[in-house]
Amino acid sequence: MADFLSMYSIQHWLESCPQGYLAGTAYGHGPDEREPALVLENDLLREQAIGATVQLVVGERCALAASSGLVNAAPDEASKRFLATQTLDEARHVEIFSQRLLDLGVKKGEMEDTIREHANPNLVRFAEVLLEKVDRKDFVAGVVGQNIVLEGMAFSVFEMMQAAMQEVNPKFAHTLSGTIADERRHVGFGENRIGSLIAEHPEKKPEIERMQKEMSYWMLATFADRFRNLSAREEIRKLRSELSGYGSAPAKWQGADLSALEPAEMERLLADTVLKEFKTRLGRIGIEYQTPARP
């Protein structure tokens, strides 16, 4: 174990992480880029994108909570020490997304009324689910919670939207470079250091398995609730199609090219996309992986 969270440890964070890919950026873009002209002037694109920024800052803060709280309940100094430095990645990942409805226009005190407006009540029970372990300092719970099902549903959908925003919007795509980076880290993290815990502790996966299923199904219905209730569809697809870049390469993920797809290939896309992953990892780690109703 100590050689593996040798690959985890401060200096490593420090020498990959602020002093590799983040060194020179602000708030994880370049310093002078900029939110496309036409988001920022076109009414229902700006909703839109403020929208789904809210979705990445409340997940954020739930990841930030969580990896904050299981820091004093980690079995090892080790552990501590990672689980601080995620607690950092969780904390910007938080001020940048907030940073970013600050650049699309939301006024400083107006903030948190904007992310209770687009909070979407899905995400939030998600999110009520993992912290419930994280209070009962539940350590093995809650690091499969927050490292695998949290950070790998997080993953994919960082992936995704940075796919999509590659050449129309590249001050949104290098921001979420630099957080796919953390959470690559963070779920490694979590595969690899929860194995061993979960050989110590089989009593713990009939509980982790009921949790991973609820939290599944919150997740898709937050996928359901963002794809299939989008209103004026055909209208922000054809201003999309406005943005500068747009077209000029494909949108390129798992194999599909986004900006060809209806949303409903799209949600269904990212929701086997999340769940053949989290059934990979979970089975890494000796958990078996729990199907979720589908809403």
The other form holds:
Amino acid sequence: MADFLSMYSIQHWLESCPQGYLAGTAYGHGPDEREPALVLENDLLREQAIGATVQLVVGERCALAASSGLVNAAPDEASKRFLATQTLDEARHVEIFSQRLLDLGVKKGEMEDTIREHANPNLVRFAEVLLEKVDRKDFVAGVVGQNIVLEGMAFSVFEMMQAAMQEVNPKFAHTLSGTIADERRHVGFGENRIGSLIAEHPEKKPEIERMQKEMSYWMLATFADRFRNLSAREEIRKLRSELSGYGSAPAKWQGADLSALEPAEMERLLADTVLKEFKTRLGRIGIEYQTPARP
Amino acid sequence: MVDPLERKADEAPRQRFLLEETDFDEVPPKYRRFYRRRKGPGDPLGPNEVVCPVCKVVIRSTRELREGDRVYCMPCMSRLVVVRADDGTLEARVAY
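In place of the form predicted on its own, output the structure of the form predicted in complex with its partner chain.
Starting with the chain above, the whole complex follows.
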């Protein structure tokens, strides 16, 4: 166990992350990269980009509150150190996605109002379920909620967005690549650390399973809102096809070409991928996946 | 001496592989050639490769992998054991 925990060192984080894939970047992307001109010039595309980015800021603010709150609840020094690095990762994510809002033309003084206006209430409920466990200093439930459920969701959402953005918005795609790399460590910690702790605390399982079911429901409700309430869908699709790089290569994710999918198909693909991942990850650490209600 | 044709596959000498650099940059430079990103489900795995079930990165070895081998996924810090899946392919399982 001692050797296993020693992997969670600040030195490893420094060499992999700030001195590794983040070296030479500014807010997670190449210093010269910019948002596509069409996104900045067209109100519809800009508004859609702001709406999507606000959800990322909300999710990352939750992750920041959760990981920092779990530092003092961790049962060992190595886990505290890992969660300290994760706290910095999450703070960086909050910063880079907030910076994207500024890049999209949101004024500094209007940032909080913009976030309040666009934040999906279902995503806020999702965060509240997790933060309640963190507030109670429940380390095992907190890490499952944060590093398996929240991070598992973020991992798939970021991967899908990154695949969709790769050709049409390299700046945002690069920003997402760095967050995906961070998420790998976070889900790894969730599984590896909790995999051993859950065996020591089997009495925690029913409560954790209830939490996963509830968080999964609010996650699906968030997806439903985003994909089903797309006003001016056809116009957005047409505008996107005018973006430089569109169609130069298929936006492949999970074997599907994202640019060819209807919103309902995209919602189903994302929801199924995330839930399947939850089931597999939870099964590996001995927790029985609970099927959530479908909104 | 055992006839080489009768020798079990697991006893045969392992193939060796020269690992070229990949564009994987999520670990310190000296370890980067041991990992690569998987380009979708259709991306074939070599006999020296296995997918990390936790973070989906492909782990690469300088020698052919076999059942029972232990591998380490540095990007997500998972310790893994190579097992044979039901379909006969090799896959990695997490060792907690």
